[in-house]
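For reference, the chain that follows is the form predicted alone, supplied as structure tokens.
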Amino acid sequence: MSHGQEVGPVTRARLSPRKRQQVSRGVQYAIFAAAVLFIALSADWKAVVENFADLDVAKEAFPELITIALKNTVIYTLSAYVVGFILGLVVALARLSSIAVYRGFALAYIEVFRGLPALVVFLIFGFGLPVAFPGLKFPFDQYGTVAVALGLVASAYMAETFRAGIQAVPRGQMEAARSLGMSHTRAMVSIVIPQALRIVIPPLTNELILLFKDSSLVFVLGVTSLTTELSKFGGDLATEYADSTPLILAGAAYLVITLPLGYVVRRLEAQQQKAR
């Protein structure tokens, strides 16, 4: 090759965008097959079956699975939320009040419910309360324990959930009202509250997604074959026959209710999106 000859750019072929998206996708796609195969290949399903899917076993956690975990669970979970709803409405109000006590209260109870874990202020209200004042009974018995206990805890963050809902309505909303001769009282009630929920909804609606979750604890407080729910329910029946069957059972019974609730949150998020 002489001096005087030039040597031409080299060409190379670049991927464009969404070429590579497409190539990166497709790795992915396949690493998660390989994965997917090497577990099927590797699993002894002999015995996956044996554990978690005994016929035999799933028919003695029938209909005691729906008649009283599920409903049990049922139970604890909307009665703590309608606690928590009321609850947390008040101490939302009252975060957002011009009285400096008010603000002060409401700001404790919600820091303290919201650091405390949900463990803990079972076994205060199931064993710590009825020691320290002797005699003391919540209505429906455990029932009503639960119902108070894990009402309070979602109360807390169902609180800070209204005040952003309350705080998102316009002022313009409230000045207008207080200018048709409405009370502050009046115009929070009959304007802005009502809007506040509409906007708070799907968050809300999440709330009860983990209280049906953490309605798991009530085992702490020690229940009965009546007042059992999924969990305890689950994990009895998976001791006394040395099977995960009815823990998969439970799981399931779980997922029968979350998600339906998902997709509702998933739907109402949508449409809040589009009226924007």
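Positions refer to the first chain, counted from 1. Here, rigid core means the biggest group of C-alpha atoms that superpose within 1.5 Å across both forms. As the structure is a prediction and not an experimental result, all values here were calculated from the model. Compared with the form predicted together with the partner chain:
- A displacement of less than 2 angstroms separates the C-alpha positions of residue 266 between these two forms, with the rigid core held in common.
- A movement of the C-alpha atom of residue 23 reaching 2 angstroms or beyond is seen between these two forms when the two forms are aligned on their rigid core.
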The other form holds:
Amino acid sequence: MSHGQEVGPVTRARLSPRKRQQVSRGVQYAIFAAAVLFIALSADWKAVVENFADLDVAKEAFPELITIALKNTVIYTLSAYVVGFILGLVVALARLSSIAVYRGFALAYIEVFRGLPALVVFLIFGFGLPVAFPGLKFPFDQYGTVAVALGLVASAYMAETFRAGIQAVPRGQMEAARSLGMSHTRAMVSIVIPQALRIVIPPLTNELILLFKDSSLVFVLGVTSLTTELSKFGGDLATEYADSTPLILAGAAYLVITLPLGYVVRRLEAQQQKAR
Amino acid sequence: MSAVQIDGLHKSFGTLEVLKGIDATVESGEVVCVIGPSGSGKSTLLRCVNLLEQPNSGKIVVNGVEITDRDCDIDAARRRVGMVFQQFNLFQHLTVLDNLTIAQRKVLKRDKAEAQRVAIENLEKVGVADKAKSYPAQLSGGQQQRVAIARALSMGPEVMLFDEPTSALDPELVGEVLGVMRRLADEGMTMLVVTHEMQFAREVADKVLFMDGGVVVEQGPPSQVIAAPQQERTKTFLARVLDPISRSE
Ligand SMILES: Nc1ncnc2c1ncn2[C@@H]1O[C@H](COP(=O)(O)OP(=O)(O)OP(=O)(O)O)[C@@H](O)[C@H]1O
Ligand SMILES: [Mg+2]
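Just the form predicted alone so far, so send over the form predicted together with the partner chain.
Let us now look at the entire complex, which starts with that chain.
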């Protein structure tokens, strides 16, 4: 803003700032229109339709796309979210603890899991751990393994989000609670954390969206036709029929979930903006 | 026995010594006002009495219990001392009623009905009972501060601390809060009040402490400290506070 104002007086002789803005906007629209036109004209539309919207192939995808693949994606994501949420909150509290050992542990945990690609975590869970601990079994088989592996990935981000949320609650809230005789723990539980949760709802919903997409990594653990999820399901069908339509369907299924969530996030953020 | 007795209180933040040996007493039923320039340590003194700050040395005794004793239960000590903050600090996520009941229930273990009875009683006392179901953000500053006073009173404190309770208020809302405090004083509540409201100090205080640079420079009845200060620093401060033109420095 202020930048434009600084430049303004110099160029005003030729074109008013408002006029210049109009011209610049017009140029941007023209570029956009040209790009769209180029793509539309250069594409082989027949091939596109056959490859991405083949109705016969699409029929083959149902109902399993919904009853198995989407269902499993939702289960993987939500269970991992719950694990990540609880772990994240615990790690965030440890991060803010007055005990240095806890702080150090929490910091190391966050840095490690935030720095590792989700794929690597899954590979460790899929191949590393079974070899290292042959007797190790997670409850609910595949579902349990995914909940823990994906949950660990999510927990590092969530811990940082929780920490920021807790620190965003004004100090006076804790002091007022303590001045009424509440212990530190009681004040955290009854006063600070409930307010922090409100603050972090938008970023935590974003994390849910990310997790939906990361759940596609489950395939590295090896899935059966019953434990498959959207990406793997779509990919397998696409290979089988040498046609991309199932991938489009799988993509659409993700969007059916993530788009409304994204809308919710924007609404919540707008609300919080207003409340301030 | 004094309600609050402070002996040789020292408090530093790092290398900055903020309280340099404070001696003061508040007798039971007395109102003591603390005045002094910004940064003189008034808030810190109050926060020490509530153990929101740990003193470096010195002794604070509240109704015979030494709260600075290492073995003293801090939470129990705080329960007996109510505190009202400049920024109100109402719990934003709770209704006015819940603001008043939560500590009664979680700390004093009162049952819900009893806690609500006490809460309503105190809300009526400060004149905001009709706002019991509202959230703090829906209240004016004056109403919020009166709720904060009612919240502290609901714990049945032996002493009330006020840290510039009207400094964050629009001028037209100051009166309603001072009115509540005046009534509280009339009822015999023991109060330690940091304030810039000289009129209030003059009329309500039994004793005025003038602090500057971490020490109590002068203390006595308001007729003496405010009306006829002996110390040069007190005179300078009062001249600045009472004369609205040189007030802006
Ligand atoms: N937590 C803290 N850490 C470091 N320094 C602090 C802290 N709290 C207060 N101080 C410093 O201690 C000094 C006294 O602060 P205090 O808030 O007690 O003054 P005050 O008399 O209440 O002033 P005011 O009228 O502005 O409220 C100030 O210099 C302040 O910067
Ligand atoms: Mg202060």
